[in-house]
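The form predicted on its own is given below as one chain in structure tokens.
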Amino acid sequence: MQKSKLKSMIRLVVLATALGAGIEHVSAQPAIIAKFDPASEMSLSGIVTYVDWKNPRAHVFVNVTDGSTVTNWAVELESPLILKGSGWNEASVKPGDRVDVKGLRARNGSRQLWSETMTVAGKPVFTLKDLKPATPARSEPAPRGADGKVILGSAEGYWGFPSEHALVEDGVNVPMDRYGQLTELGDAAKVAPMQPWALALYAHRQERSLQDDPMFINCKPPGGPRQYQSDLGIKFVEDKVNERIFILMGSGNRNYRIIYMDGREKVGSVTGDDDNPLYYGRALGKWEGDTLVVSTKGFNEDFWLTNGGLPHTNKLELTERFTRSDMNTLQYQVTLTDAGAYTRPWNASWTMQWVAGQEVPTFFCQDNRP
């Protein structure tokens, strides 16, 4: 990996088609610690020279005076969409304001700071609200179509805000952040039944603070279960005429995957096809009662299958189960089988919440390779 790649941060542009109704708190941004060092906390005070209110993240540029020397710092904030959802706009801080900022300095030593707190005249600005959808007071049954089957999606919402943001074997409790960064590197072997080489690679990715994530470095799709680990969510669109289901992704540069429901028997191994890229394999689905069961194989090795960087090989096979247990809850369970990277099949599961009245947010990625 070239050093310039490690120093750069991918630009992610997040657009929402339902801004008029307000945007939920979305977070598909690269792990903060990949660019900013938690061990290098610092504070600065100065005069605002410019406010860059653009995706993927807003910036406030600040002149800091030290004796006769004036330096300009770029203070990085969350996405304008997230800030706007918390009641802020680009006029909340204006050129000429004196600000006090506390945050994390960039790992590469440049004059960049991730803002954890910012105040103007002692008053906090750019604080974030928890915009996660509220849990309904009472649960309603899952909706059903004319054929009696549970409806997994509709035009009036999407599934987001997963209960887990990284892949961990069911029954295992390993502390990590929302990006899959382990609190203790020594816990790596507990996450999943990895073969020695896979464990070494996973530990290496963790040691590098996830800086080598292909989704952030060069816009690789979030293949495997990772597509269900983003607050940006997913949307089911059923094409009954052609017997297939599309899954539209908020976290994948307008990516989608196709689940074939026409009863075909064979799943492509490593050949793939144009309308079903190998990042998502070739998926065959069927209904078992109220559960959509999807079998997928034919993956390539160019993506991370989870936040945090668990490895896989092209032998990866997934058996996924989607169950809408009530109006607002989607239960997701996956069995992973990969004889190239793991010692045995293993399971992971979590839930997603229904975000009513909004279209799935749209995510764009700008390739940042030199």
Second form
Amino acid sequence: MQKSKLKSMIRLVVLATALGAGIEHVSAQPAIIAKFDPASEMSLSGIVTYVDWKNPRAHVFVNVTDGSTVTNWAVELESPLILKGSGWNEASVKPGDRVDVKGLRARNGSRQLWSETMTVAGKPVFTLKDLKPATPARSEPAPRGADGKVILGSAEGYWGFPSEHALVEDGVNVPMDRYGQLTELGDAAKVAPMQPWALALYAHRQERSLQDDPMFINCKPPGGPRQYQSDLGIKFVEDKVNERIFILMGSGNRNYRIIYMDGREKVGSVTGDDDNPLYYGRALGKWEGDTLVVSTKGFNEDFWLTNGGLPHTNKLELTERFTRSDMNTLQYQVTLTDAGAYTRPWNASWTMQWVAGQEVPTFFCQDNRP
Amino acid sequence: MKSTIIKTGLLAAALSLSLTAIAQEGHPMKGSWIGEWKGNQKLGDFVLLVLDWDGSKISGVINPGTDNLNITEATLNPDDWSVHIEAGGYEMDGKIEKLELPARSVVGTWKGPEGASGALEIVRQ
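Alt. form predicted together with the partner chain, vs. the form predicted on its own above:
Okay, now the whole complex, with that chain kicking things off.
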């Protein structure tokens, strides 16, 4: 890579990290820097003409007058889900309001900007709250059913706010933002034991600020371990009669995953039913003490394995371990085996937090394309 | 004349298909590729490749069902995304363009028996 290009990349990543720092709000959207240029800050003032209150991101349209010329700008905000959680709604600004906006201009030069600060009559609007639940002072033991088994899910909550937002091999410390964008591109090789082509492809995706992510461009599901990397979370529904566990996703357009607990024969090998590979593969589960162990294969190659863009092939096999270590903590540990993209099996792990008293959020990517 | 019209039609259809290429986020060479090896008097300008990746090597066939040229050597250099393919006395050399797209392409040259050669452009479907 050219030195000047590398310097420029590092500068952008530092700015992006600054953008991603601060309040911990939910992330189910593409990286901001994929669309907006952190080096192009701008301000505008004008009259609101329309509010488009839809996922994945809300937009406020503003008419800006310059002499006799009026131009319409689209101001992009966080998702309505996040804004609503922070106390805002569709009527927080209304057509006819005069607004002042500061933000980042779109990379493609169109009249769009990402709003960091919007004020109406001098008062800030669409500010964000920290939506992560506070950690209880005293941890209660994990709940158990009549059969003595740990209950992974219940109607009164869901698992969200993962401690990690992208796959990194256990024991490796690589700084990155909540979208999986590396702070230093030179750290790419440390993330996982990639084959040369996979490393080069991962670096290419990183260099392009993750703008090619099929989860956002084409609203593809968050396949593989990525389903556990969204703050919007997941919910376990245990169907003991039919010996299945369903995982409902808050970030995947109402996707669900089935884990078969009935001891059926393993399928989904590359030479088996690879005529119909899936985003979530075919998963077989069993209990080992208080840990649900899930073995999955039969993945397609149509998705990014993780926030940040690690590649995989249809040889991918996952062994996942879910342990509810106390009332509020879910330990997730995954072993990835993929001889098509990696040089050896490797492990990653993180925790998810119990969000009590709430339904798993509903987030539809296709409501309003980015 | 009729043959040219058919070939042109096939190529146009192939290129239009590339607009709806199936997503493929795995190995960049895996999949079906359609395009032209221009000036190929023997096999025609239209070319189809079906490529696979087994974790250590690229395999596949050129023009399956008609010419059936089994690929004997195929490499991808991720340092510059250059591609080299050998099959049935033909060689292709090029570079992947628009790597990030499902409808990425390989642009370069081909050479074949009796000194034949020309431009190569294939697009992943």
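Just so it is clear, the structure is predicted and the values come from calculations on it, not from any experiment. Residue numbers count along the first chain shown, from 1. Just so we're on the same page, rigid core means the largest C-alpha set that superposes within 1.5 Å between forms.
The rigid-core alignment places the CA of Lys286 less than 2 Å apart between these two forms.
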